[in-house]
Each structure stands twice: as C-alpha cells, then as structure tokens.
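Form predicted alone, single chain, as structure tokens, below.
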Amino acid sequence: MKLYYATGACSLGPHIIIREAGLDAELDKVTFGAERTTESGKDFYTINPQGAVPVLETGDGETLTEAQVLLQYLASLAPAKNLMPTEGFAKWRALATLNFIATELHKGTSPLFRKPNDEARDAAHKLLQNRWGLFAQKLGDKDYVVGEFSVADAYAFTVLRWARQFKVDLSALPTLEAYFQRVQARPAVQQALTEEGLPTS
C-alpha cells in the first residue's frame, strides 16, 4: 500500500489514519510546482489527472481519490480500532460530520491557498468561524467529535491546523483549542508529524 500526500496538506488525515490503525504503508511525497512529481521520481499526473492528493495504491492494482474516501477504506483495514462508526445511526452521524468537514471546512478554507485580496479574505474568514462554531456545537463536551477518536478528528485537526496557520480568529469557541491540543498529542499524530517534518506542538 502506498500514499501519496504533500506536507501538511488534507492527505495528512489518512496519513494519521494509517498510523492509528498500523497499517503497513509506503509514503511517497509529491512536491507542487509547474510540474508535479514524486519522491520517487514519476510524473503525479500520471497517477491522478487531477494533480490532487492524497492518492492511495492499495496493493490490489486499486487506487483511490478523495480524502473522506480514503479515511473511511482504511479504517475498513483495522476494524478492531473502531475508527469509524460502523452500524446504527452512529455510522450516519458520523458520515454527516465527515462530509461536512470535507465540504464546508476544507472548502471553506481553500480561497485562502490561492492568496485573496483582502475583501475575499475576510469572507473566507468570517464563513470559516461560523463553520468551525458549528463543528464546535458538534463537538459540545465530548473529547472527540463523534465520541470515540475517528476518523473524522484526524480530517478536523488537518484542517484547523490550516485554520490556525491563516490566523482564522477562533478565539471565541476555546473548546477547540483545547480539541486541538487533545489530537495533536496522540502519538499516531506526533508520528505523522514528524514524518512530514511539522511541527509536532
């Protein structure tokens, strides 16, 4: 099994994924610029048309697109660590928050890659602290977002790390802090981390 990821891009959810489960992956890293190529030395495009990561060869001669997808097959590998939901309206909730994330949070925040001006900055912004004030009531009192830590901490903690790095004013929803603080100490993150050289507190 393979992934392809870019530093502290959104294939760093699967990449904490596959440590929390132990699985036995190979990382290739993709460096973004006019051409797209891997650590390895092939052309990124020829393994996604789209130039996206995170991109997963499986092992089978299968390969797999999108960050909610690929959080969810490889929890499938280690059902025993319970890190996704998999029967009653658990499994729907935990779905919904996933798509959430992946829609509302992740897109939220990628006008801000692309370096705004200043007026489509602060749009960014202010739709980002409604959408991260409403993750925060799903959130509520519970340690992690969906009870137990899923996979949809290891996306979350992805994209507030994002959150943080553009200075989005969160200030205001302080259990996320501490929700960040909480996920960024588990060892499966500090491992995955380190692994992509960022910081690791």
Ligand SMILES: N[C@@H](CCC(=O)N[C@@H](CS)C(=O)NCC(=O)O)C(=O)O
Second form
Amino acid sequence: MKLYYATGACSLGPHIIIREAGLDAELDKVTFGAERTTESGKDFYTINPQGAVPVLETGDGETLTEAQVLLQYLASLAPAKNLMPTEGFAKWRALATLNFIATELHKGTSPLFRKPNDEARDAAHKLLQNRWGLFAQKLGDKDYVVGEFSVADAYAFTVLRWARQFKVDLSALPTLEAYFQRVQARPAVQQALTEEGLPTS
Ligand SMILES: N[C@@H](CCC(=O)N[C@@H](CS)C(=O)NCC(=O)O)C(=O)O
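So that was the form predicted alone. Now I'd like the form predicted in complex with the ligand, please.
Full complex below, order starting with the chain above.
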C-alpha cells in the first residue's frame, strides 16, 4: 500500500490513520509546482489526473482518491481499532460529520491557499468562524467529535491546523483549542507530523 501525500495537506488525515491503525504503508511525497513529481520520480498526473493528494494505492492494483473515502477504507482495514463507527445511527452521524469536514471546513479553507484579495480573505474567515462554531457544537463537551477517537478527528485536526496557520480567529471557541491539543498529543499524530517534517507542538 502506498499513500501519496503533500506536506501538511489534507493527506495528513489518512497518514495519521495509517499510523493509528498500525498499517504497513509506504509514503511518497508529492511536490506541488508547475510540474507535480513524486519523491519516487513519477509524474503525479499519471497517478491522479486531478493532480490532488491524497491518493492511496491499495496494493492490489486499485487506486483510491477523496480524503474522506481513504479514511473510511483505512479504518475498514483495522476493524479492531474502531476508527469509524460501523453500526447503528452512529455510523450515519460519523458519515455526516466526515462530509461536513470535507465540504464545509476543508473546502471552506481552500480559498485561503490561493492568495485571495482582502475581500475574499475576509469572506473565507467569516465563513470558517461560522462553520468551526458548528463543529464545536457537534463536539460539545466530548473529547472526540463522534465520541471515541475516529477518522473524523484525524481529518478535523488536519483542517484545524490550517485555520491556525491562516490565523482564523477562533478565540470564541475555546473547546477547539483543547481539542486540537488533545488530538495532537496522540502518539500516532506525533509520528505522522514528525514524518512530514511538521511541528509537533
Ligand atoms: N476532492 C479531493 C480534494 C483533495 C484536495 O483538495 N487536495 C489538495 C491538498 S489538501 C490538493 O492536492 N490541491 C492541489 C490541487 O488541487 O491542485 C479530496 O477530497 O480528497
């Protein structure tokens, strides 16, 4: 199995889950530029014509894209680790949370990566303050967003790193800071951050 990733990108979520699940996976780093090449010397567009990470080669000839699908696939490989609820309404709640992270938080942050003008930047910050407020409501006073640690936390942590990086003012949502520190302290998260050369605190 091989994960194509870019440093600190949304691929960090699947990377964390590979470590949480103790799966045997190779990492291949993609460098974004006019051309997109992998550390192993491939033209990344031949792996994913969209040019986007994450991509997972499953090891049996299949290739998967879409972060929230990779997360679910990886969780399914290690059922004993309970990284994704699979029974009852908890499953549907977890799927809704993953989709919220993907479409509201992840894609809500994307404009900030594109050097926006002030108006676009302010609009993105305002939207994210609202959406992170909704996430904080889902989290409530729990340690993790669907109860036990799950793939949703790996994804939310990855995107919350970006909100901090872009200095989105989330000071009105103190539970998010505690949540970020809680997820970051997990040994598998520390390992993934270290492997990507990112700060661990
Ligand atoms: N729909 C994809 C989007 C993935 C995505 O946005 N990847 C970003 C990094 S977080 C990327 O590779 N951007 C480079 C590009 O699209 O050119 C998913 O949900 O996995």
